[in-house]
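Coming up is one lone chain in structure tokens, specifically the form predicted on its own.
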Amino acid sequence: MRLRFTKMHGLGNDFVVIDAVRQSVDLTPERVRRLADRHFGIGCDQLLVVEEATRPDVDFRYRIFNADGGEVEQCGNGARCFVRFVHEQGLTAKREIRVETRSGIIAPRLEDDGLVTVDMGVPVLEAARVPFVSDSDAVVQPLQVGDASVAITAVSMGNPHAVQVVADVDAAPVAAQGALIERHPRFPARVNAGFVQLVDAHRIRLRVFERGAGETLACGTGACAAVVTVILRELAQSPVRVETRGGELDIAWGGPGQPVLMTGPAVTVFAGEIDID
């Protein structure tokens, strides 16, 4: 098979763009995690297709794949790469477009400085919906992890997230710990692991471990699930810029029952064509 891909970052975490709409596109767990090599295919943390909607409110279908062959349900960073890639190719006119993902839909939006802005939804604070097995929808829940027990506050942005709030961003045992927590019990859909540390009421350090990829330069998902606690934990305030090792990213929330607004830059790299098995 061979296919017409598109490489984009936002903040360096990386993806294939590969578009469904015009070309026909057979993936397995196994070509995707083919085409995610860095050493034998074109390297990505996730592959990104474009699909035409099957609903008539929405203007595409998007699906998210990890680099380990894995099909999850949201992906912030690659939302912004999205709207920007269907707009590039020609699919669409629209400055703002609706995209139906597996976790609901979202709303990514070209802004006329170049950023990109995308409604991520309400966040998911309850337990039994994030997943996390607990008794408790309390904001700060402890987690055995190893010999450790560490404080998280667990988040669905349309995936998983458990986020710990750390002193120093930098000493923090993202990958050791953050692989534990990635497939910990008490997370029946694994988890994204997010070490996060607080500079000032607008502004905070992240690093997130993803589910599936490993450590990433930056999460669009995480970098909201972040904000959402530390707002919960009366740590922060409404805006906030988050740092991650890729750049920065703009996180609004007006709390509970209200959608997060992330804005950050989405770029296109190379595009090319792979002939795969």
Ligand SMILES: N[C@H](CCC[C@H](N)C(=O)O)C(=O)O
Given for the second form:
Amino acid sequence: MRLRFTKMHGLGNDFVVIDAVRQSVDLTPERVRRLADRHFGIGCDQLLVVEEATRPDVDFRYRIFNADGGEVEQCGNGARCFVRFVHEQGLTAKREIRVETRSGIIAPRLEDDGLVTVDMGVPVLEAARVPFVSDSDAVVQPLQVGDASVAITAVSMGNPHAVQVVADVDAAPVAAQGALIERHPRFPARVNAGFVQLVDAHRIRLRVFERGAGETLACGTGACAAVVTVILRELAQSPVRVETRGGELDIAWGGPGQPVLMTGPAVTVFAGEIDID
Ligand SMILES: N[C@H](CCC[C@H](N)C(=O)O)C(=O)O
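Next block: the form predicted together with the named molecule, after the form predicted on its own:
To see the whole picture, the full complex is given below, headed by that same chain.
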């Protein structure tokens, strides 16, 4: 199958973006893994597929696949790239679009300064809906991770996140502990593991070991989940600037029941074609 693609990134969280509106695409988990492979394929953290809307109240459908081949519910850095892509490709003249994802509708908007703002929807805090196996919906809950007991906040941005506060993200055991948390039995759909360091009431540092991709340079939904966490724990106030290894995101959240707004960059790197069997 010959495939036209565009390579993009949001703060170094990188994507292969595929237009499935103007080309027919048949993606299997194996094909996704091959396309995402940084040695045998193109290489990316996630693969984003642009499809025609399946309902009248949205402009497009947005499908997201992790590098491990699994399809997931949401991708924040990808949402910013999505709107830049459909605009650059002439698929829409709108600067703000409504996009249907597996976990609901998001609304990315191209700003005049070149950044992109996305209404990422309302965070889910009920454990059963994250999903997180627990008899409590408490904001902070203990989680046994190997020999350590860590205090996490379980929150869904459509996709599941387990967020902990650490003294120094650079020293945090992201690789070892992140891998254990990702596959922890209390997260039946697996989970993205966030590590947050407080800088001040409006600034945090964040690293995320992503479900299905490992540590990435930035995670948009992870930044949203981290801001929800530090605000719920009364450690910070909105808006919060999130420093990731790939750069900075600005997140605003008005509290439970309110949507999370994320603002940051989206960059097109190159376009190409690939033959994949
Ligand atoms: N690994 C995530 C999907 C990508 C999210 C991330 N790249 C973002 O920017 O939100 C998951 O399995 O839920």
